[in-house]
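Only one chain comes next, encoded as structure tokens, the form predicted on its own.
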Amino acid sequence: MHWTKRMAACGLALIVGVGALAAHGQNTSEGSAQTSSAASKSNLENWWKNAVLYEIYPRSFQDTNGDGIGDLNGITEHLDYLEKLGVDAIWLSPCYPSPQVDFGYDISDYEAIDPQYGTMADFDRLVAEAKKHQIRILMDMVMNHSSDKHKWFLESRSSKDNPYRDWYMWHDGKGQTATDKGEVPNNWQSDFGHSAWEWDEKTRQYYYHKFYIQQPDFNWNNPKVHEAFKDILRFWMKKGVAGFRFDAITTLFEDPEMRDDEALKDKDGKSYLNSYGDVAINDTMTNNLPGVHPVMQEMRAVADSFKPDVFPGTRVFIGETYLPNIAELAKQYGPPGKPEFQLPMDTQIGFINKLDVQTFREKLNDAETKLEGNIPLLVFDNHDNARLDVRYGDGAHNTEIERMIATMLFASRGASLFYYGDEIGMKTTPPTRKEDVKDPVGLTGWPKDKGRDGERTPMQWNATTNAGFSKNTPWLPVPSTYSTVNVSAQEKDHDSMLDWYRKLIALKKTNVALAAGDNVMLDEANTKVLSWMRKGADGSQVVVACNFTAEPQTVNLTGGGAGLKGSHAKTLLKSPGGSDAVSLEAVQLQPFGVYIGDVR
């Protein structure tokens, strides 16, 4: 065990002597005991706050029979590996059945595993030996859309009058006649492509979805629907998950008068066609609609009262969350009373992707000051986007740039959220040819948009074929940087990624300041260097200094009346290499480089 979690295991068992020495008439206060008892519930029902979140996708993360795609007993094998690098709760990407037309987002059965995983006493075990390493797990929850192949769309789909036609949204099209489907109903779009409608010639009428064709969106004016995703909550929860990730959920619900979304405008007040060929509409008339946020209280109020089993404490809920502003982010939390995610995705930091200074200290400042003292979830990386190398990176300082990005990830305040792999900083690998292409956003944009391959392949281990992920053919090729870039040659690199993230996520975990500190930011006029001050409630500081310049610089911490404690610093992390701030009124930093200090 890493420290905080054996000093959290034995307080625990601290406690449960208190109360077996009561029980036997010894000499033990009985306000100290409530105390402890108090204390003890408080840091289980809190554990999300200052969470280390790691995100695997499961077909990419470890093959263990031979069949070249990553399943559950991989996940198991690389716990130990997973507890050393200081993760409290695993996010698994759907690993439901499914016909995998969207790799596992298209699901067909919501209460079992698909095979190609493993199987439910794969699942159960996995829960069981994840508690022993005090790691959660979190399920990928899909409420707007099924596949469909679910039963509950064959149903749907069977006759106009069938009991489960109104799960789904149906829709005649315009001047739709006995003879002539007409039009599709409006001008909504998939967000992968083309129109959002598709003709059922069967039942004669459209239905739509928001995302593929195969994946057809619910309709959650329908209470049954509610009440469906409801008793799945509870199915996982009596599994012994500690809370689920909601896919896509601004998009649950649509305009009920079905009006067109707006064509984009160009600089010129010209619309303009996007990467499939389409023309460019915005969506405010398929995302973010109020009738979300009564969904994701009736959800919550489930998961509250659900009594804990395999770990005690809160179940969490993560929102996919990509919202225009922080106003929009902070309705996500709930209104008083009524509470919905307790970690809805701060995307707006994590996906600025450009190394600008000004833009980030005003996102960090939003997430500090503008959330009503909610927790902030930060993101950087996942499945749906390029990973840090093409976003952020400039081909010459790749290694040192992500470095910077994971100090933000984590020196911030509030719950940090990364994708399995960045913490050995693997590169975003595209297939080159269209025939190699397995994601269908690749397909269907090719070349503009070769899809979501190239940062979904397979995690690389070691050295040895196909980076020890499998002992044949990955359902993705390896990168051929797996030879140097892999886990076990960074574990005996004490100036390696891995350890980067190791040394920051222990900070994260043992420094009372990085833990639950307040952001402050500092020297907030200079648009070279980020830097920002943690302040401990017990009134320790800790510095922050990240350089966003390829040129090294030096800045002074103490203007602008900060409130420093001191003008001095003991270092507690910095780039390799780097040099000690002797004094905070001249810290030096490297070409990209960061410094991090405990204010004397």
The other form holds:
Amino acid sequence: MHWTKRMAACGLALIVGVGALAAHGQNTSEGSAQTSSAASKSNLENWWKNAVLYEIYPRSFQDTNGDGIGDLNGITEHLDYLEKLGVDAIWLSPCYPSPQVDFGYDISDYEAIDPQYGTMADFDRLVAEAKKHQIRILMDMVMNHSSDKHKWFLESRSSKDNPYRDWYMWHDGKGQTATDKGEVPNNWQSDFGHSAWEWDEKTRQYYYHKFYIQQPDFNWNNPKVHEAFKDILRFWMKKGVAGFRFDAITTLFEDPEMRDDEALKDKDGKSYLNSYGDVAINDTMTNNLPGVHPVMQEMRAVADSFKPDVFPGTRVFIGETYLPNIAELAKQYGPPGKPEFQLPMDTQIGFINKLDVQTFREKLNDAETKLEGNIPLLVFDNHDNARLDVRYGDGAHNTEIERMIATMLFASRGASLFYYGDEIGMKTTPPTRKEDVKDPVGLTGWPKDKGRDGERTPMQWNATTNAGFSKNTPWLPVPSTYSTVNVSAQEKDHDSMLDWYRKLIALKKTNVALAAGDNVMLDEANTKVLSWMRKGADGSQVVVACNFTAEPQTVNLTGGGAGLKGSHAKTLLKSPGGSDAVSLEAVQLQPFGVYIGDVR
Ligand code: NOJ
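Now show me the form predicted in complex with 1-deoxynojirimycin (NOJ); what you just gave was the form predicted on its own.
Zooming out: every chain and molecule, the one shown earlier first.
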């Protein structure tokens, strides 16, 4: 179904701005070739600014060949669904050839497709078919490390004078002699537990791995590594991909002096053990070192010079940027004239992991005021974190809470990224027995850390066997909830989570204030209800209120100096069963209820 028909079907008022229409390549003025070409040019340049981005974990989305593992053809099969949902671009978690130790984040060939997921022809078909749905494809780009089975590492470890030796991080042990390997070079730890140094007997040195032993880190001080990755970017851009999500990008560089990281202290000032049983340390020497900035500027220059005027238009760089504060996040956009990421993920907001009004207000306000006018990328969920139910649910109102999270995601200014299955309220389903664990994080961390399988279970399409995901036994079990929590059931239910997502996304695209308007916090002293206003360039205003408590609340949004142009509102969207807010002096909200209204 085409976009305009879809909006009409939603029964929403079509208050459409040029930006919103342009975002879907539609003409804004029939018969005006000039306006049309201006709109589509703006679309090609700016498509990402208000974009709805959807992360697919290919292994878990749809299996079409009956091997129990999702594949690229499975994604192509669901493009109608994704278009109807309002998705502008898919971020594909890695589907390159890989030994699958870290389920694709250990890449053994950056310019091919893993046969488990299909062929390069399947990939090309996905890009071409997605384009027909106005959906762009973004690749996951893992530049911090490769698989230990990548030909570059096989060369590197083959001898000390191999030309690829210096592509990875090799080091002598502390006190190493001709017969004794000595101690590991320093105390750096892998994010997946234990020392980040692995002894290699053949060439008698240690190599560094921030993640698994099978994921050796590249040496980004070597210019050849830079050139190799620029070629990889070009390879995929030639195939029509619209950009990249850069994995673990803050960890490209390590302290050149190899200094130890410091032990963390508990509240009594004592060091303690982490879930892997290691002494907990910080990562000051191995994370967020400044060298990453010039690298990203270099990569971005490659993308920006790559034919920007054909679909998919601007190539977008998304960063996996877990950072300590907003000032560090602001740096990821790059200094004036030297752009880095267009959309570094704002993990300050989505991973607060606690429903605290003041913290959300502060962090959302930071995204509005401290990113120097850049576009925030909001994200609450991904394949590395327990789903929303675990991190935000209270057990009794999980559905209402998940609606509220989706509201913050789509009704705030910026681009919005969400994870497959969130739109139907899929729940975290961790393994209950160690022998069922697939993610090595769970194997190393069991039982304290059960790993990431729980958030990677198969997509729940319908109530048939295996939730319609596969005709064979799925690689991870389908959660028992699938008979009710599935796409097919929710498509028929106008109060479903899927319906909520569709309506919110439709508003984000069609309502001028919600599409690109500024965010202004309202009622700022309130510790129970988070409310804000979006101010459209055309003078329109929309208020949004989310009740963060399990009790009903009534709020007055007219106080303060936010400049509301009226004291009444026309409802655009509200939680099922909620009241229409005729007067903004007394907006009534159910427990964890949401109200969105157009100010009159
Ligand atoms: C971050 C990815 O999201 C995660 O799944 C992976 O294990 C690490 N980076 C290492 O690539």
